[in-house]
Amino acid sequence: MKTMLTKANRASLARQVEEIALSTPVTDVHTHLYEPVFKDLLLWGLDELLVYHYLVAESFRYHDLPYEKFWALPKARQAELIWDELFIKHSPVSEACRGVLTTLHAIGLDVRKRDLPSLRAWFARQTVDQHVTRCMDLAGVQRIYMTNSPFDDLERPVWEKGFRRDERFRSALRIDALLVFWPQAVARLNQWGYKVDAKAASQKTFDEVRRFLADWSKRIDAAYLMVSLSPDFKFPANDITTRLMEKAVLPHCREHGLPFALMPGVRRAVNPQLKLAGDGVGASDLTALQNLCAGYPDNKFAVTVLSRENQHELGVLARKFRNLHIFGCWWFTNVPLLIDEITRLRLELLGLSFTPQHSDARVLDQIIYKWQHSRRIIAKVLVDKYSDLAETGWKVSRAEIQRDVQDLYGGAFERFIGCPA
C-alpha cells in the first residue's frame, strides 16, 4: 500500500537531505591540480579561470581573430578578450561562464560592476597557500586526487628531488604518454635506463615497462593508474596500446593492488588550431570494457565515459561486474542537464555503489563552482529518491542519509581503490 507524503513532510525531508548534501565534505577523485610545491603547474587565479579551454573554445564562436594571433597574445590579453566577448558583449549563460561568476561570488567579490582590473587586483594580493585552503573550504573538498605524469618535464624533477607531501593531496599515475603515444615514449624510457623496443613485442620490453611503472607508482605513492582513450579503442586487439596494457599495465596493477582508471571517448585534436580546446567526443565501443572486466576479474577498473550515448550501457556493465566502479560526469557531460540525468540513471541502476562526480578541475578555483553546482543537483536528485522511498512506507534516518552521501562523495570510491581516508 502506497504511503502519500504530505507537503510538509516532503519539505522537511528535502531540507534534511539538502543540508547534508550541501555540507558533507567531498573527496575529489580526479583533477588536474597539483600540490603547491609544484608552483607554476598549479594553476589558479582569475586569468587562469578565463583562459580555461572551455571558455577559449566558446569565445571563438563570437570573434574572428585568427587562431595563431590569439595564441600569440600574452595570457593576460587573452583573458581580457574572453572577458569582453563572453561577459560584456554577451550574457554569460553557459555553464563555463556561470562557473566563473559562481566562483568569484563565493569568494566574496562583487561581479556586478564587471570591473576586471579590480577583480584581478584582489587575486594579485593572495598567496597560493592561502588560496588552496580558501578554495577547498569554499568547495567543501577535504582531499584532492591529482593527475601525475613522469613524462611531464616540469613535473618529473619535483618528484625526483623529493618533497614533503601535503596530506590533502593524493597522486594518480597518468600513462597516456605510454599507452597512446608509445613511439615518442620509447626514446624517453631508454634515456631513463628502461631498455624497451619500439615494436613492444618482446617480454624484455614488457618487463622494463613494468619496472618503470613500479618505480613511479612507488615514487609518487600512486593511488591508481589512469589513461584517457579514443572512442575507437578495442580490447583485445593486435596493437601496441593493447599489448602494453595486457602484458605490462594489468599485471603491474594486479601485483601492486592498484586500480586502473579508464576514460574512453576522447577524439584528440578534432580542431588542432584550438590546441587543448580542440579535442572532441565520440561514442565508445564498450565491448572493450566488458572484455577487460570479464577477462581480468582480479583487476579493478574505475571508469568514466565522455559520451552521453554510452552512459546507459556503462551503468548496465557496472551491474554485471563488481570490479567496475563508475565515477563522475566528465568534461562535456559536466553540465547541469546531463549531471542530473546521469546521476538519476546511475542511482536507479546501481543504488549507491558509484561516485556521481569529480571536478576534473585544471584551475584550482574551479573546484568551488564545480562542487557548488554539482552538490545542488545531487541534492535535488536525492530528495526525489528518498521521497520515493517514503511513499512506500520506508523511512530513512538522518544517519543513514549521511552515510549514503559520504559514500557518494568519495567514500565508495576510496573503498574500491583500497585507499581509505
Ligand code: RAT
Contents of the next structure:
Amino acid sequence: MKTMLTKANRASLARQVEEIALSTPVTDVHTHLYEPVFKDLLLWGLDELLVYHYLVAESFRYHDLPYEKFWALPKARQAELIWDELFIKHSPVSEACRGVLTTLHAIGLDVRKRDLPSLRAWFARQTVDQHVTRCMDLAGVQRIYMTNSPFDDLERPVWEKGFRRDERFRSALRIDALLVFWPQAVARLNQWGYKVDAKAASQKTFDEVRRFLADWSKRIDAAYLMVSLSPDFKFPANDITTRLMEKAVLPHCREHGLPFALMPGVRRAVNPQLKLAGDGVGASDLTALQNLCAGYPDNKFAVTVLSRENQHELGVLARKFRNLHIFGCWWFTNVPLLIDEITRLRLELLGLSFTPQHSDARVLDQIIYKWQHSRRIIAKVLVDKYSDLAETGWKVSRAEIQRDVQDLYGGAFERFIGCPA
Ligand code: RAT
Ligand code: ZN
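Please supply the corresponding structure for the form predicted in complex with D-arabinaric acid (the preceding block corresponds to the form predicted alone).
Then the entire complex follows, led off by the chain already shown.
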C-alpha cells in the first residue's frame, strides 16, 4: 500500500502537534496543593522539593541512618542529607530526582554548580503569591484541584472561618477518613454534632453521614468526592465501607450531581517506619469497580489505578461504562516508561475520552516538572497517532488538534464532572 505521508509532512505534523501539546493550558485534576490562604499547608521551595516523600524513600536505599534518627532531624537537615545522597554521591537519574532539576532549570536557576546554599538563597527571596503565579505559568497550569479533608485539623478551621476563594483553585472532598477509618471517624463526627453509631447500620447514621457530606460539599464547593482504596477493596461486601457507600456516599453524589473519584491499589504503610513514604502497591480486583459502574448508572466514577497490571482492564471497563472516566498516571505509574505505555493504551482503547495525567503535586514547584515531562510524552504519543491517520490520507487541522489536546488536558474531565471552566 502506498504511504500518504512523506518524511517532510511527518516532520511538519510533528512540529505542530508538539507545539500544541507543549503549550496548551492544563487543568490539574488532582493535587495535594492548597490555595495560598491556607498558608503553611501550601508547600513550596527547594527544601520541600527535597523532602518530598518520593525522594525520602529513594534516599533510604543509599544511607543506613536509623529511621527515627532521620525523622528527628530538622527539615533543613533532612533536605541536605537527601541532596547529598541522591544528587552528590549518586547521579539523580530517577524520575523524582530528575524532576527537581527540571524544576530548578525551568525557573532559571543554574544547577551546574550544585550549590545548595545559593539555590536556597534564591527561594528565600520569593513570596508565595509571586511563586504561585510563576509555577503555574511555567507549568502552563490554569486550574488546580485540591484534596480537601474536613478531618484534617489544620485545614478544617480555615474552611470554618471562611475566606474569599482564589479562582485558580477548586476543591475535592476527600473521604478516606470516613470510608476507610470509620472507627476513628465516629468519635469526630459525634463531636461535631453528627449522631452516628459505630456499627454504621442504622438509617439515622446514614442520614447523619449524608448531612455531614452535604454540609462539607457545600462549604468547600466540592467538584467531586474522592477516596483511595486498598487492592483488597471489594464491592459489594458485607462491611462498613459498602454500607456507607450504598446508603450515604452514592445517594449524596446522585442528589448533588457530584462524581465519586476512586483510587484503588494502594497498600498503606507497608513500611510504617517510612511514614508518608511507606505506602506500597498491589493489583486490585476491578470487579468491584464493574459492580459500581453497572449497579449505579446514575452515579459517575472518575478512576485511576495504581498498579500497572490493572491498566488494561481499567481501559476495557471504560469502554463498557460511560459513567466511568479514567484519569492520570498515579504515583508509582508517574514515570516516563509507564506514562508512555498507559497513554498509548488508553488512546488506542478509548480515543480521546479520558484524562491522561494529573500531577499529584504536594509541593507547588512540582507542577513544573510533572507537566513538562508528561506534556513531552503525550506529544510524542499524539504525533504517532496523528501520523498513523495521515498514512491513510486523513488530515487533522490545527483547530482539531487543539480541540483534542484541550479535551485531554482537563476539558473532558471537567465536562464529565459537570464543572466546565
Ligand atoms: O502521590 C502521593 O503523594 C501519595 O502519597 C498519595 O497522596 C496519593 O496521591 C493519594 O492521593 O492518596
Ligand atoms: Zn494524591
